[in-house]
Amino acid sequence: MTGSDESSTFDVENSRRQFPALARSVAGKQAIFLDGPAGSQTPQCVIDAMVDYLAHTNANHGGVFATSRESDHILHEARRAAADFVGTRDPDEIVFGANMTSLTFALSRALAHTWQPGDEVLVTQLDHDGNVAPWMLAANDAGATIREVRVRPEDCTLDLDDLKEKLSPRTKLAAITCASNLAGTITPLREIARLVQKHGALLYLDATHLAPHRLLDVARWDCDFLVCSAYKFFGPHVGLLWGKRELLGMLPAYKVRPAGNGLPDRWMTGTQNHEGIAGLRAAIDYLAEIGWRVAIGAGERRAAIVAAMEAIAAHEQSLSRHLLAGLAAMESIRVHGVCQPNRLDERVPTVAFTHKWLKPRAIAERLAEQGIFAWHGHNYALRLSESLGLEPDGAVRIGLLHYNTTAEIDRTLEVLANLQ
């Protein structure tokens, strides 16, 4: 395989000209970024909506005077954004705070206030402990019961038959991945909310690590809260909460007392990471951007997104297969996950495996030194390293994204082929 493999839809070398990171050469060769799962790189727009929020409207909430308003119109239009890459038409269901996992310890707590002992909260092997441990907590202040989901350990997926088994009309909330972190698995969302719903329980969803590669669908989902975070999808560090506007408007919102009562105000703690806020923006305009180039004469923003999601879904297809296939040639490593070229639909390009004899943080060393960025260890999907037998050690995670080339993925394989 070769560079021919890639997408005929979508301009790779485009999107990498606005990553001035992907610049970098270490020990005179040109850096591969293959660390996408645990933070993306951020192209120069990103950058320069930062910049230019605290150069010219650096400001507090609510102020009668220019700057304030102007930050204010800032924060408004970031939200009209947001509510774009998810797929809601309503801004003020999208809450802003400091992180996927600082937003869910907080939904936890309060929807720890409606449920009393004998109730269940399901989590699952499959997800970022942040998607975990919140709830684990927030049942215990309650009283209630944590069950836990398996997985299928031969492919990483999430067993629905467990899942079946373990939802009664005790079950209050079930807490559920869209994709592993780890394994890249995708998990069926429409058929999970619909047995969710059967039982008449919530059903919070964390979107974290497929958001940069497939299109969020909240809608379409039917889903009851939906969380992410923009570091992840080319963004700064700042996390993104959807939630019915129902459900928002009758939690009860651990906030002080001036804070407004309504949505989304009751549920945005404190004064906000407003530059962080701003290159949100400019993160999901971003990939606007890349619609409005394959499909010209997209339309309004979300049409913009569906198409570029669409684009960069197929280039990383691409990516995938070719990984998939060059490591399935090496005995001496072991993919986990889907691995079939006909399941790629059921995966993102995010790839665990472990080596023989080589540890996983010896072989992420020797990528290293020749300028490859993975991660090793578990990657907080703490229960699904456990649950395949990889602690302590965990597994080597290559995780391409859009910005990534077949070239990249070449020159990988060659020093994962001359281990020893």
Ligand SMILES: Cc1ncc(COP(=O)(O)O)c(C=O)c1O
Second form
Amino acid sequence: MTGSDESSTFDVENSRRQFPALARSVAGKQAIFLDGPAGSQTPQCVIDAMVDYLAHTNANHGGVFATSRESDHILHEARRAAADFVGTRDPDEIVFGANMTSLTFALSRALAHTWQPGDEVLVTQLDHDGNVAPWMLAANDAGATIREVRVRPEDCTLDLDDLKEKLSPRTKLAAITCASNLAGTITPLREIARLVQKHGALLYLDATHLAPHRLLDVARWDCDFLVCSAYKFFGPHVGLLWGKRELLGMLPAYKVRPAGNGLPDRWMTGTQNHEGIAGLRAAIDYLAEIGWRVAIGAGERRAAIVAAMEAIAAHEQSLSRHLLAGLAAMESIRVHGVCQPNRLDERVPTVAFTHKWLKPRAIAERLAEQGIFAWHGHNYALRLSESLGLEPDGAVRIGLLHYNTTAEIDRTLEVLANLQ
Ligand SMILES: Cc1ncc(COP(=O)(O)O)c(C=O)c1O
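Given the form predicted alone, corresponding form predicted together with this ligand:
The complete assembly is shown below, putting the previous chain first.
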């Protein structure tokens, strides 16, 4: 699959050295970043790409002079990198924007023009609200009906029987996450795509949480749209939307009149975050570099990304196994989500847990005192937190990324073991 003729294992220390933020300490202790699901740290190459853009090629789009031409070249190269990242051959299918939520609002507003009363839009209890509220508002504007697919609270997986039951010829679109940003569940995308397509509906995938952990593959998944944000996969705060060319070309985009009507310009409202887009490309190249290191001869960038994500997934699975085993040994802690060691391919290393008597915020504070950064609350996975009965406090979320280590997990488990 990687086309490689030689492979070596993922070198976590080599990756860590590239992230200046990881050298930080708090109160004399090395900081531990377990806050990745809310935003990863960035390697030096991303920081350099952004500084370099501002220092040498800072210009607006479409001019005939040197900096504008160079800037446009950088944007084009970033689109090519993003195409490799999501798995399309067509860079014009890549749209950049402020973030996942803003891009989803833009697209949902356009899609709403194609809906009418009686049409239905499916959302899920597993999703971040960024992939729920825009669809609720757009459906409301069109007089369409929202239907919500349930999760199975026992393991935080999407209830596919409920999905089957709620799909019908009236369904126009299903908005579904690739992975839960609270419980870490990966959704079975091929199966979901088959079900959705059987009813002639469009499939809008939120890959924001999956992107730093697993390969994105729009061609294999056969979805219609996919959205994510670079700040979750080691880049800056820029959103990325992929859509099938014919859909992006046909839908009524909200745009200013002088802006081009071709792809992707018709979706890229206003002046973009050019330095951020330069950084996004560097983040994708950072991942490709991992692939070229672990699979010498991996060939082109897409093949290198495939190799990188395989290596990252293997490293992260061993982190998940270690963390889940440590938490399982603590009587006062309950993990919400897939826990069994033989089901680790159904989850990313994002682990939500609650404690018998301590509130999530109190635990996050205890971790923070020790220089361990972790989030608490619903993390915008509002319906999941509600359906698990965790509101208003939510859960503690430990979010591991490829730059985390077993030693960091041990230090975290030690703090949790001493909670009282
Ligand atoms: C799964 C998921 N979807 C959507 C979002 C929203 O992303 P953005 O901040 O880019 O709008 C997040 C952010 O945490 C997320 O984790």
